[in-house]
Every structure is written in structure tokens, then in C-alpha cells.
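Below you'll find only one chain, the form predicted on its own, shown as C-alpha cells.
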Amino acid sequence: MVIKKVRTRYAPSPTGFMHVGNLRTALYEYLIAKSNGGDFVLRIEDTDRERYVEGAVDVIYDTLKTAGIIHDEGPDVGGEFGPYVQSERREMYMPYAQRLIDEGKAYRCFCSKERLEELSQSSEFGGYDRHCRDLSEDEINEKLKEGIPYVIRQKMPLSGKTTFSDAVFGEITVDNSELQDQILIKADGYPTYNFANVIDDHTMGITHVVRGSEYLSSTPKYNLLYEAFGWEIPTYVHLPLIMGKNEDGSVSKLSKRHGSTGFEDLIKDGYLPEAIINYIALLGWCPKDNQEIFSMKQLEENFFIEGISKSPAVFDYDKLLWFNEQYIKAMSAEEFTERAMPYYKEVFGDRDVDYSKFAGILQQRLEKFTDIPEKIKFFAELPEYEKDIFINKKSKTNLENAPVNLQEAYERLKALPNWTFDAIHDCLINMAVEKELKNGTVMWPVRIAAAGQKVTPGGAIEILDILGREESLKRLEKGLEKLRS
């Protein structure tokens, strides 16, 4: 089969969880294909029935769609190399295994589970002892006649070395004596991961195999299978590990103890899909310049295999948060409002609120959309507060001047003919000028009375504008009552 076009594949197992390491593999496979004008294939590897999780295939579809990683071929969109679900390809693997048996490159292994377990506990062997490798034809036929279950194993070379080249790690050589006679077909008739992978990749014309560096040691097994069939070996691209920071400053392989490690969990934590993808793209890949913010289209245009590092990448949640902030700040006010709406509704329910004004106080200060409810809940209901928070040294406010200045501001605001941002601004600034006060001396007590808390998104003017005349004046009156009590 001659395939000139670059073809990569993402072949996840439907286990119900998309780890950021798996997502990065999918992303790099997608980018390698697209940066070379090629095709990206989705293949579901569901032959490990013990780990299969109902509904997990939908998780894969939803994750890739949300992440913007769109496959050209797959179970849901079809293609000329289908089917794209491994269990639906089950019938095609046995003939290939039988071919290897016929050519003396594989054999039936009738060893029982008990024998294999005893063998694994023995210090004499590091693995399978090739007990069935040289059974005679008569012995094999007798066992088949008795109906003894068997697996099919590949005959690995007993001497020499296997060398392969990886696009990231270079040339790697392994002693063949270290290789076990790997199982190709299990006793239940299903292929092993390694065998099905090679058959599927070849028959689907996959040119570049991308996976984590933890699979480097398995690559000679793949190569020996390709060579056994006389097939062209694909380009291997092994990716560095993703590590997480431990509390003691050390690093270890990224796991849940470091924080959310699944795409869906990160989304629930408030990170934007495009920010996650942008950050993950740079976990192990370095662009040619210092650019950090990339749209998917820019990644497709700029990605190159040579930029992938050998060194493990450390997942930094602070850096991801920075990316998230940049994406939020870059949104139009309309897009910001649309994305923030579920969080606004969480606070206000069905109340009639002018949500467009919130972008002005939130967008440039927000790290994650999930922070919105906590930041704006005081707009929906004035929290209980102590009058001591009217005291602020920087603004030169205390319990003596705060009620005086708040009363003056209240009277001036109450007399405003129009309740607009500019009118509120001019009213309070003019008061500070006329009374020869710092702006903060006027604004602090007004903001405290309006919000009932020290830290707020936006200042006194923005808060009064959003609250509206009636609610603002009501809250200022409560503040005056509290200060006079």
C-alpha cells in the first residue's frame, strides 16, 4: 500500500477519562498531520474488555470536539479504511497471526494460567520460558484435539540486536535477548494491544506513530512484527513525560495528587478549552520564536516535529492560569458575557439584570469564569458586615469622617437627575474637589456601604451604576444606619 500523504492516528481505549497526557498525544498527532497537509484518524481500541467503561466513547468524542481536535476519519464520520472500532475488526487479526504461524514466525502456547503464574514468581526466569515454542506438529495437534486453550505468541530472535530510529530520541538499540515472546492473540480470540496496533496502523496507512516515551521499550516488538510481515516501518515520534510538582519541590509523573489531570475536570475547574490546548501544546514542544499564545490554526501552521523535546515537561497550574487569563482578556465584551452567562444566572436566577455592564468590572480582573459567582454575589444580596470595615488608613477614612462623607455623598447622589456612570463619577469626584478630600476618602465609604465588603471587582462608581438608583440609595442608607449605631 503506497500512501504519500502523512497519516496519524489517535487510538484511545474507552476507559472514561481523558488525561492531559493522552490529550497532548492526540493534539500532537493532529498537528503533525495538519502541519504536513495530512489526515488525522480516530480509532477506538476497545479490545481490553475488562477496562471498557460504558459511555466512555462519547467522552472521547466530546473531549476532542470541545478541544477543537477534529478527526478526518473515525467511527462516527467513516472513511475508506474502516471499521474504526477495534472490536469490529476482530475477524481480521487471526488470519495475520495464522500467517505468522505458517511461516514459522509465531506459535501456539498452551501453557495454563497456573503455570505462567508460577513461572512469573520464579527467580530463574524473567518472564515466559518459551516452553511451547518448539512443540512438534503431533503435540500441537493432540492439544488442539483435546480443546486446550491457547494463545499465539511471536517468535522473537534469541540473539542479536534490534535498532530503531525515533524522531525525538534518535537511534535506539535493544538486545534481542531482553525481548519476550509476546502474545499476539489472547485465549479469548482477541488480539493484544501490540498486535492489533501494528495490523491496524499498517492497514490504515498510518505513516507516523505518536505516543508517550514510556512506550519506547515496546518499539522493538512493533518493529519485529513489521519486519516479520515485510511491511514498511512508520516514523516513530515518542513524547516526553508530563510531570507534576510535589510539595517538597521534587517532580513525579503527573497524577491526581497534583490537581486535576483530566480535560473534563480542568474544564469544570474553570479553565477554557482553548487555554488548555494552548498550554498543553507547549508542554514538550518549543516554537521557533518566543510566541506563547497560539490559536489552533496558528498551531497547525507552526508545529514541527523537531521542536519536540526529549526532556520531561512539568505541568504548572499557575502557568495554565496565566494562559486562561490571557484568553479571557482577549475576548470581546459580547463573547465574555455569553461565556459568563451560566455563572451570572447562578447568582441572579431569573432576575432582570443588565449583564453587559459586568464585563467592564470582571474581564480584566478574572482568572477563571468559575470565580464569577463569588465575586458578584454581593450584587444580588448585601452581605452582613461590621462597621469597622469603613476604616481604611490609605483612604484616610475612620468612624468619625466616614458617616459625614457618606451622608454628603448620599445627598448628592439622591439629587442626581440621571443615574448614569458619568453622572455618578462627576458627582463623587466633584464632591472630593469641593471638600478638598482625597478621592479615596469619598469613594471608600460609598463602596463599603454599596458592597458590604472590602474587596470588590470594580470601584464605587461601577458598583452604583450596576446596582441602579433605588438599590444603591437603599444600601447607602443602611450604611449610614450602621455607622450611627
Contents of the next structure:
Amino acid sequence: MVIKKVRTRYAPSPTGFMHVGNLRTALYEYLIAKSNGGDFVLRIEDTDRERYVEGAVDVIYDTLKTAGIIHDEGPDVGGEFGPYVQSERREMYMPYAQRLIDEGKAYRCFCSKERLEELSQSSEFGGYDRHCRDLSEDEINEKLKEGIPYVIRQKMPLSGKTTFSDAVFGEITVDNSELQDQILIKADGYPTYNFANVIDDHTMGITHVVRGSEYLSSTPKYNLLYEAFGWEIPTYVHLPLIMGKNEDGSVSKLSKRHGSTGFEDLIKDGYLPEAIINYIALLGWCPKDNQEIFSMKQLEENFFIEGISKSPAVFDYDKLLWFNEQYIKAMSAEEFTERAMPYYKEVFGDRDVDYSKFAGILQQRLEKFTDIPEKIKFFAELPEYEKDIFINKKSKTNLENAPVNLQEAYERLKALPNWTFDAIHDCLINMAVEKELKNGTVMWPVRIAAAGQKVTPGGAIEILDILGREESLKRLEKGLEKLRS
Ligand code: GLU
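Switch from the form predicted on its own, shown above, to the form predicted in complex with glutamic acid and output its structure.
To see the whole picture, the full complex is given below, headed by that same chain.
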């Protein structure tokens, strides 16, 4: 037996938006190919002009690139099975339809729109009534001569059953009598999606067809086409639905009301591509052990089809946030600073700031980069605040001792020869020791005066260090003034 090289394809229609469901399909196709040493192909299915959106193909390229899902063949990189854009393959399909006609497996249907409409309005409508299925040779030639437009339909078996096996959903059987004589070629000469996808997958040597479970019911029709041509049926891998959690605890198909559902929107919301990919990989697939954090490389090594579940997966934004946090924590400080830079700039503009120190107070406390501006804007400008935030029970600070301790701390800090983290640290800790105070009793008023708010990333020492001597002392003076007023 010849073992065929595994080939999968991602076949998006350019609709301008990459839903997480589509992204998961692309990811699983990629992983099935890579975990088997195979090839991953990108095919653009743009024949439905009504759904076509300008610029949408770029969204597909950008998303795949950002997500790290790299195709081996496709419109932009080429390959021996091209063209990879369906509209450029248009001329390929008719000969295959003609072959089925010649073999008696398909027929021309000349029924007018009006007739089909009438049919669909009749009470016993059970689909197309196979009116043209048994036209005589003469009748056909007559109609062709008259130039009556026609579609090409597939002759479905009238009895029996069609069974196929799906790698995830198992064996599925339908009665052939339920299957319509589906249209293969439309009146304009172009193929239907149902026909084109079979021809494309076969001629591109696709071994595993991975798609959403909404395609399960069409698969028997595709299989009857493979059989009609005598082609090998690919392995089908249908993926479970992705659901969203409703407020009342129930679940329904993931949609906008649950949160962002597009890759680009999730990125805008502050999720990192690698966290999204890691999370989506587990949305319907279960690894052999309980490992949760996977790099793309680890996914490529560990993915296996049997781990895909058929039960619907629930998209949990809290869990995604958890993944995001883990990826942020695991970065080097340099990488953190680099990726945080756009958010720093949002706060500080062109001001000359030593950003390297922010990682120390932010990185271990951050869920999303988009939270950065809100967390650090007090560094750029001291907020307005009320003096009662100097009161804190746990630190034993009140409006009587706060001005005294703040004044003392201010004098000591002002006298420091060097404004470094260690120097500030020793200065404030020594003061607490010498004055027999809790550390908090010293730190609280200093931090409040320096930040102008109760909740801050980092403590008094880190904040003073980042603010620098001049700005720190200015803010402490302001705090003292406020306390005395
Ligand atoms: N173009 C189809 C879609 O975007 C692809 C379905 C398939 O994978 O065959 O839904």
C-alpha cells in the first residue's frame, strides 16, 4: 500500500472577517498536516460573488500570518496544484460535469425558473421532481437547438443508503431518497460550491477534509460524486460547534453578543495571537495529558485527530484571559517592553521616559496590554484626589499622622545623594525602623502623594524610582499641602 502524503486545505470564502470558528478550522488543518509531515494548502473560494468583500483576501493572509499558520501552497506562494483561487479555476469544472453526463450519472435540466418556483410552492414539495432526468436524446437535442438554458444535475440513487465515516462524528448514514438531484453546474456555466469543492479537493490531492459540522449533512452528496468519478474519498474531520455562554448560564452558538468573535477584534481587545491560538487549539481538542500551554511548535508535535471531540466547545473569555496572562508573564522583560511600547506611547507621547522600569511593576500583574494606559497614566499626570485617601486602617495611617510621617519621609528623601531604587528603599525602611513605625505607616502616605490614587501597580518605592527625584519631590510637596489644608 502506498501511504499518501497528508494534504489538508483551508478553503475560506473571502467575507472580510475571520471568525474564531474559521480560525480553528485553519489551525486544525494546519496541525493535522504538520503533525503528519504533510502539506497545508490555502485555497480561496471566491466564486460566490454576492458574498465577496473587497480586501477580504488580505484579512485572510494577515490573520494566518499573525497567527503563525503558514501555508505551503496558495495563491501568493504558488504550488504545483494551482491556481489556488477558485474563480481562476472556472474552466476546469465543465469537463468533469460532461464526463458524468456521458456516463449517465448527470443530466441537463432545462426547467424554467417559473416551473421550479411553482414546484416549490406546491404542497407536496419535496425538492426538485427529477422532471428532466429521463428526457430522450431527441428531446435534449431539440432543447439544445432552441438554445434553452440549462443546469447540470447529478443523478442521485433513488433507493438504498449512503454511509460514510467521519473521523470525529463516527459513522453517518442517510437514505438516498432524501438526497436531491443536486445542481453541479449553474445556468451561467459555473459550478456550484458543492461540485467545485469535490473537484478541487480531488485535483489538489487533499487527503483530509476538515470543516465545521454544519457540512455533515452535505457530505453524503459529496461522497456520491467521488463515487461517480471512481475517486478515493478523503478522510473527513468535522469539527464541533463553538458555543458562547449566555447570561442565564445557558449556551448558544457563539455570536457577537457573547463578545468579540473575530480574530482581529480579539487582537484589538488586547489578546495576544499566541494566547488566542493556544486557547483555540484546545477548543474542541484534548491533549493526551493535562498540559495547557502549547507553543505552535508543541502543537505541531502533539496534535492528533483522535483528540478532537464531537461535543460542542464553549468559548470562555475568562479562560482566554488566563492564557493571555500566562503568555505575558512568561515573556522576557525586553519582549514585554517592546510589545507594551504602543500602549506606553499612548500615555506619554514623545516624552523622554525610561520605559524599561515599567515591566517590573506591570508584567506579573497584567491580563492584557490594553490595560496598560489606565494603569500607568498617573505617572504622566498626577490625578486630582481627595485627602481622605491618606486614611488607611491596615497601615495605621490617619489625617493626624500622615502629614507628620510624609514630612519626615520627604526630608529624608530630599537629602538622598542618589535617587536609586535601593537608596529609596533603604531610606524609607530605615525611617520606619528608627521611628518604630510599621512599614505601611511610612509607605502609604508616600505612595498616595506620589500616585494620587489608592490602587497602583507597584509600591511607593517603585513609583518614586520611576517618577525620578524632581517629580517625586514635587508630588510629595503637593500631598503635604493638601494634608495641611
Ligand atoms: N468556502 C467554505 C466556507 O468558507 C469552505 C468550506 C469547506 O471547508 O469546504 O465555509
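Heads up, when I say rigid core I mean the largest set of C-alphas that superpose within 1.5 Å between the two forms. Since the model is a prediction, treat every value here as computed from it, not as a measurement. Residue numbers count along the first chain shown, from 1.
Peer 1: Is residue 316 displaced by at least 2 Å at its C-alpha between these two forms when the rigid core is overlaid?
Peer 2: Comparing forms between these two forms, the residue 316 CA shifts below 2 Å.
Peer 1: Would you say residue 297 moves its Cα by 2 Å or more between these two forms, aligning on the core?
Peer 2: Shift at residue 297: below 2 Å after core fit.
Peer 1: Taking 2 Å as the cut-off, check whether the CA of residue 203 shifts that much or more between these two forms after a rigid core fit.
Peer 2: Result for residue 203: no, shift under 2 Å.
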